[in-house]
Every structure is written in structure tokens, then in C-alpha cells.
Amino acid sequence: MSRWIGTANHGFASYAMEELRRLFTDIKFQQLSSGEVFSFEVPGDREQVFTDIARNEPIFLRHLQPVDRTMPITGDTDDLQELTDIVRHARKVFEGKRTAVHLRRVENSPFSYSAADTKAIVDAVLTEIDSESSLQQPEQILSLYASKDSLLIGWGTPRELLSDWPGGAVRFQREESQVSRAKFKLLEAERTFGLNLAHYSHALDIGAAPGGWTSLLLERGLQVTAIDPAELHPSLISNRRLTYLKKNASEVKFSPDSFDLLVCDMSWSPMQMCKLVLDLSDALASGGYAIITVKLMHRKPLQTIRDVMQKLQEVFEIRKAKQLFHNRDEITLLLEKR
């Protein structure tokens, strides 16, 4: 029997541990942070949990954490004493790799140490160890997470753990001239598909206004069409790499192959912006990319997704469906043109 914290979005816990639910057989609940974080409890061990999540990941658990070790929190200066012990004896664990730490906590856990104090004793230890202090890039991740009553521990590869930001919580810096906050959903999808958008070199966005994600594109230095009858910001107009037609999408045309990436952000109905996507994918060189969010409106997600894949999968592999981090009611797919 193997223990595990698992996230997601707020408000999506329950498909998430739905989706775990089919996955492994007599599984166990417990709520942790109501609607986001949560354990639960499997007969298999570490390695083959990390093997079978791998193997069919579910679209709405953001973070993963298996939990190695409890160490029960009394709130003074034993509980950093506890800690240092158990890294220093799971020391094979981390000699030799760059290790993160990271620490999460519920409301008014009595764990009695910050994040920052936290990670500067721990780090010490890591050091003592011949363990590089790393949080970019890890190898290894060291998560704690201060419950009510314990210290739940574990630690894996940022592979294992499905993200290597704490909780699976990937923060971006607004820039100043940022066109909208929908970038951070596209740099977290190239990010968390393995992608470079700079590899591609035409792009057609679709539903663009105001132009988050066109604006992206055209910082990789592509070539951007963005369809939208609304206005794209006054910022990217003038930018020579942009061709802009103020039209529904489902008013134009293109020759076949003329682009490499297709990528669709549209705050319409599932079943539309799947039309629309279809309709518009002949335009799409085999083997090019789709990036698209399906907006899940209704009160049965997994229903609407398998609804919206089976649709796409007429003309598009299904590389990746993920709940994003920066995803609100909605998820992002990655799909392959055949």
C-alpha cells in the first residue's frame, strides 16, 4: 500500500480523483484542501503508481506526490530537527543532484516555519550531502506538505511528479506590456508539452482578440494569421510578421499546408470551436500541431472532453489533454494532423 497527495485545479478535485478511480482499483480518498488537494491510498508501490500514471496521466491531477515519509508536527524547533534527520537519511535519494524543496501547507497547520526558512535549513543538509540547492532544473524534488497534524514527505523527478513548480502551480511575471493574461496559458502549454514555438515557422490563430497568445507567437519570431471580428490590441498591429482579417473564421479560406501551427483559444461552446477547428484544418501541413482550449461548460467535463476528442480525432492525433495550471473552466489539448 502506497500514500499519495494528489492536486488540481480548484473546484476539479472530484475529476481528478474520478480519473484516478478508473485508473487503480480499490483506491482511498481523504480530502486534504477542499476542491484542490487531496491523498489517497493504493495497493501498488511507488514505482508502479509513478509507471501506470505515466502511462494513461489524467487530464485533471496538476501534481503529484507520493508520500515517502509522516512526521507527525509538534510546532517548535523539533520538527526542523526531524526533517534534517530524514533528508540525511535518504541520502541516496539526493547525493549527487540538484534538489529543489518545496513546501506547501493548509491553513493553520502548526508547522511554525516559512517556506524560505525552511528551504535554507534544509538546503544546508542537501549541501552537507553533496546535493546541489537547484530550483531550476532539478533533478530530484524534496516536497513537504504540512497537513493539520503532519509533515507528509516524498520526493521523485520533476517527470514523476508531473510539474516542477510546487503543487504544480506554474508562475509567470505579467509584463508590462503584456496583451493579456491568456499567454501565460500558452507558455505554460509549450512548457508543459515539451514544445519550442520558435521551431515553427506559420501560424494560424484562431479567435485571436485581443491577441495574448498571436503576440507569443510573434515574440518566437513566427508568422502570424489571427482571425477575430473583434480588435486585436494596437500594440501588434503593425508588427510585419502579422496578417490580420477581421472576419468570423468560419468566412475564410486558406490554400492546404499553409501552415505548421494551428492554435485556438476561443471562449465558444466545445462542439463549435471543434467545427471550427475542423473546418479550418486542411490549412494545416500533416504532422503540424494544434494547441486549443475547450472551454468545459457543462456540468459533465469528462463526458464533453471524450465528446470533443472523438470529434477531433477524425482528422488530429491526441498527443496530450492536460488541465493547465492557468487553465480556469477549461483544459488544453495538443494535438498532431495526420
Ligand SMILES: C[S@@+](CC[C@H](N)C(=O)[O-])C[C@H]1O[C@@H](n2cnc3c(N)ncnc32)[C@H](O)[C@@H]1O
Given for the second form:
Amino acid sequence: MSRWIGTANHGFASYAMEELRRLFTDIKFQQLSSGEVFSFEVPGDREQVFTDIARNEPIFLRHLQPVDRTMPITGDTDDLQELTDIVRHARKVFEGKRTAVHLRRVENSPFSYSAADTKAIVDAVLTEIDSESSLQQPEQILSLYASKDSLLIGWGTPRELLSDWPGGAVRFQREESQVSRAKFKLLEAERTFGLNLAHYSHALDIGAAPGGWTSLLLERGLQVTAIDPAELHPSLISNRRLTYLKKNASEVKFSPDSFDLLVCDMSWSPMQMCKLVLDLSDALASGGYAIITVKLMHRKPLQTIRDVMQKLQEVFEIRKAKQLFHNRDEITLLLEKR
Ligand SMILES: C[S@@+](CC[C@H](N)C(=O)[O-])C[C@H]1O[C@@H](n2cnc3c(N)ncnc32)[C@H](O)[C@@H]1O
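And the form predicted together with the named molecule, for comparison with the form predicted alone?
Full assembly next; the chain just shown is listed first.
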């Protein structure tokens, strides 16, 4: 038996739970923070659960934390004393590794220390046990969740926890000249899917305006063809690596294999989007990748996603399907052209 904390985007926890229920028949849930964070118990041990989840990663599960230790919160310095004792006893987990400390809390948790204070105290113990405290590229993460009565403590690699950000809440710095917030979605997809967009040379951006995704692709050095009947941001127009077709995507045609990357963020009916992408898919070379967002328009997202994936599989292998932190009512797919 093992206990876990699962986190989804706000309002999507029930879908993450549904996916987990399909993975583990004997599972019990408890809500920690409405619509977003929940705990669950399953019969398998931590290694078994990590393996099962890695094999069949739920789309709506943004972050996973094992509950390796539980300590009651007293609300005074005893809490830090006990936490540091637990870390010392778990020395083998952290020794010789770069370790990040993440703290999340429910509203009104009696755990009275901020993330920065907790981190400072735990960091001193990590140094003592030959671990290197580091928020950047950690090899091990100590994940703490302060609930209403107890501190739920667990650890794992960023891969096991599905993210190297607390609760999977990826933050990017907003730039002065940023064309749209949508840029964060592509940045997050690049990180989460382990891609390097600079490895591609010719991108087709369908539904490009105002141009957040196009601007990132241009920054990465690609030649970009952007299609949208709406206006692209004026700051992009003069870029010599940009071709802008101010048209509906259903009106354009390209020679086969013109692109090695196709991106599409149309916020449109999923099936219409599928048709447009499939109609233009000849333009993507075999082995090329596509990154597309799928709008979840009605009440059955899991069914919508299944239908969309089935359709796209006519031409693509589905490499990853994930609701990213920056996705609102949508998910992001990573596809490889056959
Ligand atoms: C969410 S916005 C895209 C944001 C963009 N990815 C960015 O980073 O700024 C969706 C865009 O899709 C465009 N769009 C919708 N249907 C389209 C179609 N059939 N062909 C081309 N563009 C379309 C809309 O005009 C709109 O500008």
C-alpha cells in the first residue's frame, strides 16, 4: 500500500482521478484542495506505482508526490526539528545528489513557515549529509505538502514527480516585448516534452496570430510560415525568416515535405482542427513533429481526446498528450509524422 498526492490544473482534478481509476482498480481518493490537489492510496509500493504511471502517464496529472513520511503539524519550531530529523534519516536518498526543496500548502495550514524559511533550514541539513541544495536541474526533489493537520513528505526525481516545479506549476518570466501569453504554452511544451526547437529548420504555424508561438520559433532560428486570417503583431512582420499568409488554413497548399515542424494553436472545434491539420499534413516531412493544442469544448474531455487521437493516428504517432500548466481548457499533443 502506498499513499500519493496528485495535482491537476484547477478544475481538472476529476479527470486526473478518472484516469488514475482506470490505471489502478483499487484506489481511494481524498480531496486536499478543491478541483486541484488530492491524495490517493493504492495497493502497490512506490516503485510499482512510479513504473505504472510512467508507462501510462495520465494526461491531466500535472504532478505526483509520494507520501513517504507523514508528520503531524504542531505549529511551532518542533515542526522544523522533526522535518530535519526525517531528512537526516533519509540521508541515502539525498547523499551526493543535487536536491531541490519544494513546499506547497493548503490555505490555513498550521505549518507556519514560508517556503524560503523551510528551504533555508532543510538546505543546512542537506549540506550536512553531503547533498547539494539546488533549485536548478535537481536530481532529487524533496516535496512537502502542508495540509490542515499534517506535513506530507515525499521525494523522487523530476521525472518521477512529472515536473521539476512545485506542484508542476511552471513559471516563466514575462518579457517586455512578449507578443502573447500563448508563447508560454510552446515554451512549456518544449521543456516538458524534452524538445529543442532550435533543432528544426522550417516550421508551419497554423492559427499563428497574434504571434507568440511564431516569435519563439523565430527566436530559435527557424524559418516560419505563419497562417492566420487575423493580424500578426507588427514587431514580427519585418523578420526575414517569416512568411505570413493572411488566410484561412483551409485555403492554403504547400509542396510535400516543405516543413519539419508543424504547430497549431487554433482554439477551435477539435474535429475541425484535426481535419485542417490532416489536410496540411503532407507538407510535413516523415519523422517531422507536430505540436498542437486541443480545445476541450464540452463536458467529456476524455472522450474528445480519444476521438481526436484516433483521427490523428491516421497520419501521426502520438508521442505525448498532456495538459500543461499553461493550458487552460485544452491539452497539448506531441505528434510524429509517420
Ligand atoms: C489562440 S489564438 C493563437 C495564439 C498564438 N498561438 C500565439 O502564440 O499568439 C488562435 C488563432 O487561430 C486563428 N484561427 C482560427 N481558425 C483558423 C483557421 N481556420 N485558419 C487559420 N487560423 C485560424 C484565429 O484567428 C486566432 O488568431
